[in-house]
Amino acid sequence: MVAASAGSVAAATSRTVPAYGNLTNKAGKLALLGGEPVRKKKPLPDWPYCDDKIVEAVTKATRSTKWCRIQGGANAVVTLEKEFAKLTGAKHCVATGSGTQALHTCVEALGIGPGDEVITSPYTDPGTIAAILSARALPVLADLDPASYQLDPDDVERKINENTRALMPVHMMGQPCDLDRIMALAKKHNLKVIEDAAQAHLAEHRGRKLGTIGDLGCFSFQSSKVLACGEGGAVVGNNDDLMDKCYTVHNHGTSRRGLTEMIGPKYRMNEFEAAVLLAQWSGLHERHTRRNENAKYLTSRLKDIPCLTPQKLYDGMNAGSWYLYAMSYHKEHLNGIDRATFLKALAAEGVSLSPYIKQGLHREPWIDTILNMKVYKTMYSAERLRRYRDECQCPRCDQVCAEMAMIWASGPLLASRQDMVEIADAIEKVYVNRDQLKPA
């Protein structure tokens, strides 16, 4: 079949599709077909990030045998601490073995536990809900905007009920989600926010650090995340006495004061993931500002290319910390070809797209596990067990999942703007020569 040009496919769609860079490589024969691929075995950076650096740091953290921030001269921990909340600019940090640990110490410290509900997205890491679930308290699934993969303030609302104590919103890919109304609606209720900034590192909303605007914000520092130590999560917040709580719950219910005040697992971050963390800082600021340009590099090159549209993005956000570079894929631009084959397409161009989610919260089993369980039943209503089965439909949720095509951006989001350029190129060869593909 002869290749659509650039200039008929601008005659025969509503949105003109831009010329740039090489025209012949995109005009012609695909590469799932035995064309030549934009990209030639040109790998992307890896991560998780790891210099010398890093390795001197654990080696002398290693030798110090001072391996936990309780022993005496360990001090790691202690200054990530003090510099991450330097970073995000809250006035206190406690340092936790994972991010699901920081959810849930927050959740410990506002006293939320069972016949509590907390409204939460569908769309997230199950560590997400399992902070609320370790407190046997229920989480809430209130669906989401399709165009930013966020959650959608009115149904937040719609959710609310007299049980409600918390909400706690997500910041999908690293991307700020609906503060203002979220932050409005937990005024007008009086709840607690907690900010799931998982994926968020630096990222901010209107001058301000994601972590820093609710109530409680966390992180993780998963292998994957854009400052990693393998695992590892924060807490942040600017409440003395609330922060103070948070401590005392991550250290199995002893405070600062050395007494055992409260309910509490061992959630404290080792010396050894401190250390790692640490090490990276001297770069962290440059390699997030990579990361947000290559990314407006990519959404300027997309904008006329209408089988692909970018994560939406909210009024008030400054940068993004661009976890993730997602995108919602229109088949019914690309002549109705299904989503695999378009993601293979790219592929043989030597550009890896993939999904994220496969399927959200609301389809997982955990639901029926826990509406079996002899806690739930006693501390809810048989009437709200029963409605809480039926509220858990979160079709939009189930959109997303159907849609998005994403890049993994914490290390590929690093790379040279030439390594942008051939991406996008990429993507519209493959979506000028949508022509060339059948649908499966």
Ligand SMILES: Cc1ncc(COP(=O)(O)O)c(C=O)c1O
Second form
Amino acid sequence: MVAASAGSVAAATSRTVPAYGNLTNKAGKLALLGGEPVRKKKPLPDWPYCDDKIVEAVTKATRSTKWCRIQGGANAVVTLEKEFAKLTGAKHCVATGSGTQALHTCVEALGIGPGDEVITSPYTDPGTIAAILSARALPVLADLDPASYQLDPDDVERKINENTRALMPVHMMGQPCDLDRIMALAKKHNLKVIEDAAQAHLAEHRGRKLGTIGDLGCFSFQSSKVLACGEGGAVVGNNDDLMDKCYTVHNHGTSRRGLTEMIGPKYRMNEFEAAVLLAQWSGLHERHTRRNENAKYLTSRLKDIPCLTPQKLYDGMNAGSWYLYAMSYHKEHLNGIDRATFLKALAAEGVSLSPYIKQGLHREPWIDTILNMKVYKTMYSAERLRRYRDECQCPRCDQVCAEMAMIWASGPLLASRQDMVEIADAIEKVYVNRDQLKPA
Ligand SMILES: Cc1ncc(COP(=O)(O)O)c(C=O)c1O
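Right, and the form predicted in complex with this ligand of this protein, after the form predicted alone?
All chains and molecules follow, beginning with the one already shown.
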């Protein structure tokens, strides 16, 4: 990288700014090259947060010596289930020890197992496919819409076959996937839908909360999520029988009637986790609104900066959870400068963006592992497993991994408007002064 002369910066600036007319004049020496940073050591709000309410709730749960839901009494887990069902508008909720456990509970409750296939995304947390693999079913990976980072319904439809039992769409970054089309596909092919809403608390599609639109919906309360307790999860749903099965599965197969009726691991949430969550209830909507407002502001500023395109949102999206504020980096609009150099230049201006997931799940070694397992060789034909290997190509997911630049948003999007102004200013400054950078 070299610093350009003041004259060439001015020339570059005057050459480019009119083409994107709304940019304010951010010409100046990049901080990476010794200039003044836009933001000076101003950390954004940390996440998760802790306040006295949370500490008191845990102390109270500890002193009660009722640490487990089956001990009865004033029960935080049962209260959490009622409150979370109310929050989402679902009829029922079953709290679990993680989002992965919630998803696996749903797979088992729907009777999905060896020989069955579930279509999901390669661009997600490994917990999504772990839930399918734990039931020894086959996770079939469909490719993405590279602008929204969500499942591409056309590729989903191509991958449906006679063994497909369910779709597991992921609401990536906390924004709705292409739900209108995914739900239409499920109806057309008579498939169940398990929404992976692990990142999508309080997000809405056409007036309904995510997680309540498919047959079952799952959430994570892992530390980074907008509602967090370290590790935790929940299943929500409206079908009485199915949700009763979810309770039974998550309770080592033992039903509310006290009979051991099904195959199930022990996935019960403990009282401390529920206490931490309930202590965050007040302010939940206020924080959600603040994230949505700040996200809207950032998006309005990015429309004039062609090297970063915010996540595409589908029609019907009323509100996102904004767990992550995600953008695609287009190096062709930054003189071919690679993403790592761009992120370094931005970090020097005081703004940290992350590339997030390094590679899609279609590139991880679990595929070799399962193709060599007796249960998969027995339950799926050799021809199916050969085709499966070929299907595990997701070039648009590779593109997303290569272009992603995102803000961990649970805490940072709670910052002030001035902080958002500075984030956008820093991005704009690097863009306007891009001629000071050269490819690594
Ligand atoms: C999209 C998605 N699915 C599933 C999970 C798994 O949830 P957990 O980590 O609570 O098991 C996560 C968690 O990061 C996630 O982001």
